[in-house]
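There is one chain below, alone, in structure tokens, taken in the form predicted on its own.
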Amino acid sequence: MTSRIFNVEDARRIAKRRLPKIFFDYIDGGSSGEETLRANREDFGRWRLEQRVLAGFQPADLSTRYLGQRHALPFMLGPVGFLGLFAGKGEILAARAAHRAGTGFCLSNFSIASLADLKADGAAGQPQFQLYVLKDRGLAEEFVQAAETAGVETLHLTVDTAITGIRERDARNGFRAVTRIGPRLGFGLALRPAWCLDLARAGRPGVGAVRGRAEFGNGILEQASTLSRLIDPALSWADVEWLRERWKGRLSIKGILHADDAARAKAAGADAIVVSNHGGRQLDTAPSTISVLPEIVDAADGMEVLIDGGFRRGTDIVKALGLGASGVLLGRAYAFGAAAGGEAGVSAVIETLAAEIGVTLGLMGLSSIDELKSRGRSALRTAPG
């Protein structure tokens, strides 16, 4: 199957055929009219790359530094909720693929695998962790403690989901609303026998972070619904300051979309921010991440800035790095790979994007990611019109 993945869209098409509709729509969809979802892709077209020739081509060095480490690639695998529903043991498979490629992996707070599961897998590397702050601060404290126990170095506090966007595809399918498998959902799952067999082999899925807690329910659907309701809508900068005091590792604030919030994150002691609109799944008609990246980089005033949102091509990643991002977090791109072919599918997506970046740098007359970052915005020009 992975021999048919030549780009991220190939992985998406295979994932659509393989996954039950309820889970494909969860990955693929956005909020309300999905305008922000589309803008995340379309706005990469606002910039063009400068082509330079006769630079003495040599294989490009794709390594660069972000989040306190030098990684072999300028992109990492960001947090994707319920990844283990798209492929059996999906989080572990993705972490293995990332570790083998020499790049990072961030485990979602809504993952099927727990931090302890990844730590027990010798091929999964050292994960980062994404944290949602719940109304029960005691439980949030336990999540932080679990991250410390697992040796997590970077914690990504997600701040743009205190109020959940209206995700119409999920509403139609009943995702996070149904708490058990009824006849309609059961029929939809049965239409994907290969997926059913894969998940059956992996064991009964549940949210790893609340494993063993009877109050969250018995199955993945009930646990997901309960955990979603417990995300604290009153999250504020005071909570960021509490976490900064509590967490001694690297702290990243994920969900920044305005320059003033970037400056405030720095003042609150964040080590990094992630420019993110949650993949177009929250405020619809909000700006795309790539469109606000330059002003946020300026406002961050030297603080590390990463970005996610709509990345499908190596040229997208090159543009973000030229505009000042330290690194890129992938989401849907590798989730499609996991759904299409498990660990091999994730590796195929990573390798495809790496190859595209290498060719792009060569055609721009650049020999490395560090050279691209040094050239900065002069490596791009705005598109006409």
Ligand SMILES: Cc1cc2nc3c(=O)[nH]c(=O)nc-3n(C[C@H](O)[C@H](O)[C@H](O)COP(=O)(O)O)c2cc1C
Given for the second form:
Amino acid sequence: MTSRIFNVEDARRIAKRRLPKIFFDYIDGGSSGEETLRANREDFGRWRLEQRVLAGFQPADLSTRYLGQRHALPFMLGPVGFLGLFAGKGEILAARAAHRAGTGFCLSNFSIASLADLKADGAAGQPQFQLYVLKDRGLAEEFVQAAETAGVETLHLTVDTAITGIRERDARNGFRAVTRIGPRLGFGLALRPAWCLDLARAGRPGVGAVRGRAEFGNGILEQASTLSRLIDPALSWADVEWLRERWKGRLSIKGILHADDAARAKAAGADAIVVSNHGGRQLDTAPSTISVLPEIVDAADGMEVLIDGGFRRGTDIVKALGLGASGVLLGRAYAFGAAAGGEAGVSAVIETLAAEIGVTLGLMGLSSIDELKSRGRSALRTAPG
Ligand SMILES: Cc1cc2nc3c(=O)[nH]c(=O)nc-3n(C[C@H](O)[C@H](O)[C@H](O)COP(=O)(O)O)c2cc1C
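Please could you give me the other form, the form predicted in complex with the named molecule, since above is the form predicted on its own?
First the chain shown before, then all remaining chains and molecules of the complex.
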């Protein structure tokens, strides 16, 4: 399976064949007319990379520093909810693949595996954690405490989901209305026997962060919908300050798309931000992340800026780093890898992107990511037209 993954699109195609439609659409889709989803991809075309020659090729050093650490790769695996439903033990195998490649993995608040599960695995490395702040601050505090106990160093507070965007594919598939496996869903699942077997082997899924808490209900469907209902839509900058006081580790604010909000994040004490529109799943027709990156880097005034959204090619990653991002988070790219081929599928996605970056740097006359970062915007030019 993985021998057929030569690029991220291959992983997507295989994932489409393996996953029940309801899950493939959940991963692949965006909100409303999916304009932002498409713009995240298309706007990489606004830039071209500068080809420089006779620079004395040597295999490029892809390691670089972000989130307080030197990583072997300039991209890491960002938070993707329900990964353990796309492949059995999805979070654990993705974390292992990232760890083996020398890069980071961020566990979503909506994961099947808990932080303790990753720790117990032994091969999953030290994950980052993504947090949704709940109306009940006591519960939010418990999540923060769990992260502290698990030795998490970077916490990403996601701030672009006060309410959920309208996801038409999910509505058509009845994704959010599912409370039990009825005939329609059952039929859809039965069409994907390999996936069913894989999930059956992994055991009964639930939301790891609330495991064993009766008030969240029983099983993944009830737990996920209770947790979604509890996300605080009234979250404000005062809450970021509250979290800043409470959390002593590195704090990243994920979901910044405006220069003024970047400046506010810095003022509220964030160590980093992730420029993100949630992969085009929230405000439709919001700008693509790559198009706002330069102005946000300028407004961040030295605070670390990471980015996600639409990264499917090594050249996409090189463009973002040239425009001032310290690192890139993958979302769907590796979720498709997990669905396509489990741990090997995630590794295949990581390896193809790393290979693409290596070749890109070589043909740009650069020998390392750090050299690309110091060349900065002069490594790119705007595309004509
Ligand atoms: C299936 C799926 C689930 C996601 N779940 C979460 C989540 O639980 N928390 C979060 O902060 N972001 C979540 N995201 C958003 C990703 O972290 C990221 O912002 C986005 O996927 C980046 O765009 P890309 O998928 O085009 O790379 C999710 C994205 C997808 C596709």
